[in-house]
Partner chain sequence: MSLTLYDKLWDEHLIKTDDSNESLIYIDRHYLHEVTSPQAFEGLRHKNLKPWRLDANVATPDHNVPTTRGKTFYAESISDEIAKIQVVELDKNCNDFGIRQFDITSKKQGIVHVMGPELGYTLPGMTIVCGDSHTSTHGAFGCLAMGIGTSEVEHVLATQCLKISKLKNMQVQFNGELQRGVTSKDIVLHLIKLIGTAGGTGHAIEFSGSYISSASMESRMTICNMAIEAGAKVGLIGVDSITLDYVKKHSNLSNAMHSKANEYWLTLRSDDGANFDKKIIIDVSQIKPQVTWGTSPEMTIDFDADIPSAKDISEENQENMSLAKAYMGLEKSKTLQELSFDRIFIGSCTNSRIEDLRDAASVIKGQKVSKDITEAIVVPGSGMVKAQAEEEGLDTIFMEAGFLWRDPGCSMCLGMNPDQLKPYERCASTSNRNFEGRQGNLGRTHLMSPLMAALTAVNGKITDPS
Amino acid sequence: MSNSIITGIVAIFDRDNIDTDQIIPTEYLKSIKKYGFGDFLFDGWRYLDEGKLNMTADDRLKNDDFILNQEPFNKSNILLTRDNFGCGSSREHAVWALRDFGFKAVIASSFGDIFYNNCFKNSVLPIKLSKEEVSHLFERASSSPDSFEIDLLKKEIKVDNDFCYSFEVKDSLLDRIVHNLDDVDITLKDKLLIQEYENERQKQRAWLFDYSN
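That sequence in the form predicted alone, only its own chain, can you share it?
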């Protein structure tokens, strides 16, 4: 299924250097599942109490001043932030939490390298723009709730009919988002070639596959 257009409310975080521990704290990394982390996203800012892994957002005392606890931003699927987003440890849980909350894209002037690559593995699009372009988007989105349209095929961010910004992403990475592909899906694209290789290898080195002894 193709996902070539992302449209939705933009939540803004006017901060540099938001690290993965701030995105999701260490105490929530004990779960062996890859889903269910949305309630713990930005836990230290989003809540006024201490959470536990088996708690949900409905069980918690919320910080009403935090943007994701306010209408309509609690339904945002695009995050606009500043420089070096996702720095720090390599935990993939940070991307899982963003994805499970509902974010489909994050716009920033730069990202932590590991976080950036983890996004593409989990259907979250990280978009790099210049600091000037990010500041312009902040000016637009800070005055009132705003919606952006992100066209993945054209590699453009459109804001109403006023203007648009182009962004650069490798086509191979963008293909993961458009077609919702993970590492296994990418590998299975070459299933026939892999099978041919294994068949030929078994012929040339039959002794490796002799289990009679």
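On a predicted model such as this, the values are computed, not experimentally measured, just so you know. In this text, the rigid core denotes the largest set of C-alpha atoms whose superposition between the two forms falls within 1.5 Å. Positions refer to the first chain, counted from 1. What changes on going to the form predicted together with the partner chain:
With the core held fixed between the two forms, residue 175 has its Cα displaced by under 2 Å. After superposition on the rigid core, the Cα atom of residue 31 is displaced by less than 2 Å between the two forms. When the rigid core is held fixed, the Cα atom of residue 201 travels 2 angstroms or more between the two forms.
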The other form holds:
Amino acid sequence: MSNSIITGIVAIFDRDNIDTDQIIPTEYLKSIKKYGFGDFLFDGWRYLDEGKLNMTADDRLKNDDFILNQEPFNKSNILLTRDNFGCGSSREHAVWALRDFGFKAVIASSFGDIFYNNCFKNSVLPIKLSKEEVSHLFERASSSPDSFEIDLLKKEIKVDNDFCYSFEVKDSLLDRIVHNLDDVDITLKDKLLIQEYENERQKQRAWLFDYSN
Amino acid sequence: MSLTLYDKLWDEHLIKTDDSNESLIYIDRHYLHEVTSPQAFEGLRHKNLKPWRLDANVATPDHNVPTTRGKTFYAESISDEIAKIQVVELDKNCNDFGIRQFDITSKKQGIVHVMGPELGYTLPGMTIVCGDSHTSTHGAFGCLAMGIGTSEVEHVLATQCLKISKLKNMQVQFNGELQRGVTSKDIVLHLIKLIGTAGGTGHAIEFSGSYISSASMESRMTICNMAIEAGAKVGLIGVDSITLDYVKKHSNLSNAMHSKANEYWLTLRSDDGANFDKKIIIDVSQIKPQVTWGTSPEMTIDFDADIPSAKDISEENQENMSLAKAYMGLEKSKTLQELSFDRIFIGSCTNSRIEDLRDAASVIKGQKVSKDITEAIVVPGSGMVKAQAEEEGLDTIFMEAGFLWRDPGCSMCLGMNPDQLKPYERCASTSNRNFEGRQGNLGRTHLMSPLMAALTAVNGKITDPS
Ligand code: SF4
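Now show me the form predicted together with the partner chain; what you just gave was the form predicted alone.
Full complex below, order starting with the chain above.
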């Protein structure tokens, strides 16, 4: 059950509205692959030079002030931030970049809707807590960044082995992370149901199926 | 029971809901472009699947195509190797799977949200998705339209369905008449300033009110387009005669089909007394032209107002504000009117329709782009918009004033193609996102209407449009 407990190092981003353009800039959306985006995560903040898709972190001029360039945060796997994380564009590349860097969970007081959905398709757990709870975790993370434990089955967060908060997330969404499920396979089990609906729709709303051009 | 438009569209498309309240809804239209689709097609191949219903899909390259293509141009002529791979890959995927594409050589190619409605692929009452957050644009036609991620693109291709949970309902009423020089862009920026970029999160926003009832489809699209900037995945507007006239003009349906559909289409409105979880009423006659000062669309002010300073905002927002000011180079500026601009961008799925170009052209006629401006470009949203503008002579007005007249695409809205800001350049832009680096590394974006952007081009500064 390796997918049901997340432990590791917490990186904190004390900022609201971190949008998907910050998480991964447009330049890297030119890739046609689904992996290999870790080096471009938070590119604009992480490096001092301008990057290109075929470059790696080693080719770049690092911004030493940026948290993910500092020990031990260069190996973070939990991200803690404030409001509206992942707002903006629908690019799933943002989640791929977080995942490829090694992030397994993001804790925030709110998320962009599309980003939130995309997370579950890529084994990154978005955890929504209240602003006060997030502030409290900020304090805990500043003093002991390596002592967080997230239990996906119990839906709770512990710090230094003390229970801190439980969080809410839909079981069906969580299941996809815990059991590595694929949505297409799940939906195709309802193939007949979809076909039935479609046939009926074709009768009722014929214009949707009439393309004369 | 009284239902909202969103409720009606939801019920109509619902196939099933599972125990944890996730639903499967049927998708009528799926738009695709080169950036968010390659990995989805790869997924289909990997699983040995075919698209569920080919004719529901329409594709076009838009995000990274060069806008200086001229008369003969092929995907192979794109000089950026990596961008070329995506455009060629889209060609290949559409050919392999049999998906209709308006490719880079097509006269109809354009930004997917401009092209779809004008070619009649967006019809009232549809569920519409695309791997692009501005899919909310199509809600202007009484559609349930939203952006999705790439895994969902694969899911929709393979199953013709989307797995989602129902949103809450929010109503935004825009009442009254606009002041001179104020446009739909100003109205929606004003809303985002009021409710914030997370104000609509988890909601479908229905726009209504007397202003909306009289607004053109183009203006309605601009407003629904930016619903996502208010945090709402879905923005939508009830169907009325303005919608139907547009659809009649643009769709390829036979008259018989139209009459069949019309009666249903006109039911696509919220019932009287329908329940909204949130309601906002705005008197648009009080709204002035809006311009963003910061790095989030909610950082918006009246064009002539003071840029907020520390004393105007709560303590918890101080950090966001000082970061934004530093990025935008505003530490010493009191008003936006003091700033000198370097570049002008008129385009994007928010403001590159024919009405927008007419608006912009109307203020620059007979004038010249200020010599302080390094470059001013107009990028029509689609081949059809471009042709229409040229027929009306707008291209000549722009070029005589010193603007560059480009080929359709997303262009400087997100700087994936060669149209990008250089570090620290300040741009008056009609696009929708002023995020850090959105238009080019360290570029500074101020969002505004086409009217205001055109005026800024001529004066080199933000000026009063009335
Ligand atoms: S014009 Fe800009 S916002 Fe619109 S689809 Fe293109 S990149 Fe996205």
